[in-house]
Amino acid sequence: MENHKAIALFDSGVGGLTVVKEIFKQLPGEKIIYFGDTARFPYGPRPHEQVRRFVYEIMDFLQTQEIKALIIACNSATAAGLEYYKERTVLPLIGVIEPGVRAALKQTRKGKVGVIGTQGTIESGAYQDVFRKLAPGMELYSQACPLFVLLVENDLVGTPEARRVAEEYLSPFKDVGIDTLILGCTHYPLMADVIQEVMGPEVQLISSAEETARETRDVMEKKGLLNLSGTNDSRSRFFVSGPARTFKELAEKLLGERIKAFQVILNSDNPLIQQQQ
């Protein structure tokens, strides 16, 4: 049955694990297949055409698995071409930008919203496009925060350096008085504590991970694909393009559970699953 197939997610690295964690919480009966393109991380500074090429390779690989939906758990990849990707699959395809915008519109009191993301996401204007479509009168302020991704990938979130970087990036938002801040990269919820500390309790943080999981549940329900059979012990299957062991160690720390990780060599008509850790 289709509803017993897995939900596939992919990201440039470990950031998409924040979406995985939320899906485990909100959709406990679902099986997950994850792909982290750790060998070609980060996506943020790359040209959109190159990012789309990477995404096509990952989508082609994931569609060889038993899956029922695809989540682009990466803001940079979503911003590079969600409409392009829809032409490459008949499966439900979910990005991470629009769910976060809708949540921010519900939360803001003053109509002043900030969004932080990678260089590629911010420069693409993808968030501005969605805001113009859903709430053209909203005041939107944006800031690229590329070092946040590097801090997360290198497990440096709790360091004094992370606090200093956050203060530098976020000070313009404090000056204009936003009341809602979209964490426009799936890595950023892992920086949420330090971001909240810098912005203060009066600013509401919007996690793209949490909202994307909620959107996934809505889509699965509407299409009759939700698995309500209960928790599945074999739900976690993780693929990466870089070393599996490095990813496995950080993933287990973030998810709080043991996982199996496999290295996959892409750029081939027959991707090679090379290594299990």
Second form
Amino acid sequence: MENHKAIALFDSGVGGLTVVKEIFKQLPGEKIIYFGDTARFPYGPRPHEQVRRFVYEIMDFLQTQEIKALIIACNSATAAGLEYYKERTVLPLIGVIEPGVRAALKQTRKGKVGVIGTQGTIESGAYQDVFRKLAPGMELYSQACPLFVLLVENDLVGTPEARRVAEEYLSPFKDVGIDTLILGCTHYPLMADVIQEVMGPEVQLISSAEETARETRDVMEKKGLLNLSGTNDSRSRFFVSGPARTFKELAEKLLGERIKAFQVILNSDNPLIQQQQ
Ligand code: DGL
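Got the form predicted on its own; any chance of the form predicted in complex with ligand DGL too?
Every chain and every other molecule in the complex is listed next, the one we just looked at coming first.
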């Protein structure tokens, strides 16, 4: 049976942990295997072709582990080529963009939705494409917020600088009067407090992390892959391409629990797993 296998997730860094946290909450029986490409973070400013190459390497590595599904817990990687990745696996593959758009469409009253993301995500037009498909004629306002991921990875979310940067990025949305804002980067739920403060209580924030976990639950249920008897705690594992200790410290703070982290030197033929932290 496949049910006991892990759900794999990956991101360029700690952002995908927002999805992990939601998976633990919504699917408490599942264990996960996480990969953070911290040595090559950030993905946002990189050309799509390069991001796709990184994703292929990560997918190849994750598929050497006992996994039953793959979640691309990164909007930039999803935007760079979800369709391409589907050709690389027979496992269910879940991206983060469509779930967020669907949730925003359910939520909006005025039909004025905004999306924020990395440069790569916003410039790809991936959100616009899904939006056009699901709600032709409705308006989507977008804004790249590249500094947000750096604030999160450097643990600077609660600082006055974070507030200043958020005010600067978000002011165009205030002018057009959106009522719903999609956090189109998995790092951004970690900035939700400051974003909400700047936008005001009448604007509804949509976390792609929460929506993706919900979508994962639906897919697992439909395919009969849910693990109803397991526990995720000690059996989940975290891999990173950069130093394991740095990641482990921030990850434990974000997840609120102890984790095991390993550094992996990616090389498509023979991925080398290094010391545990
Ligand atoms: N967490 C990634 C995303 O959802 C972005 C971070 C990066 O630029 O690498 O887009």
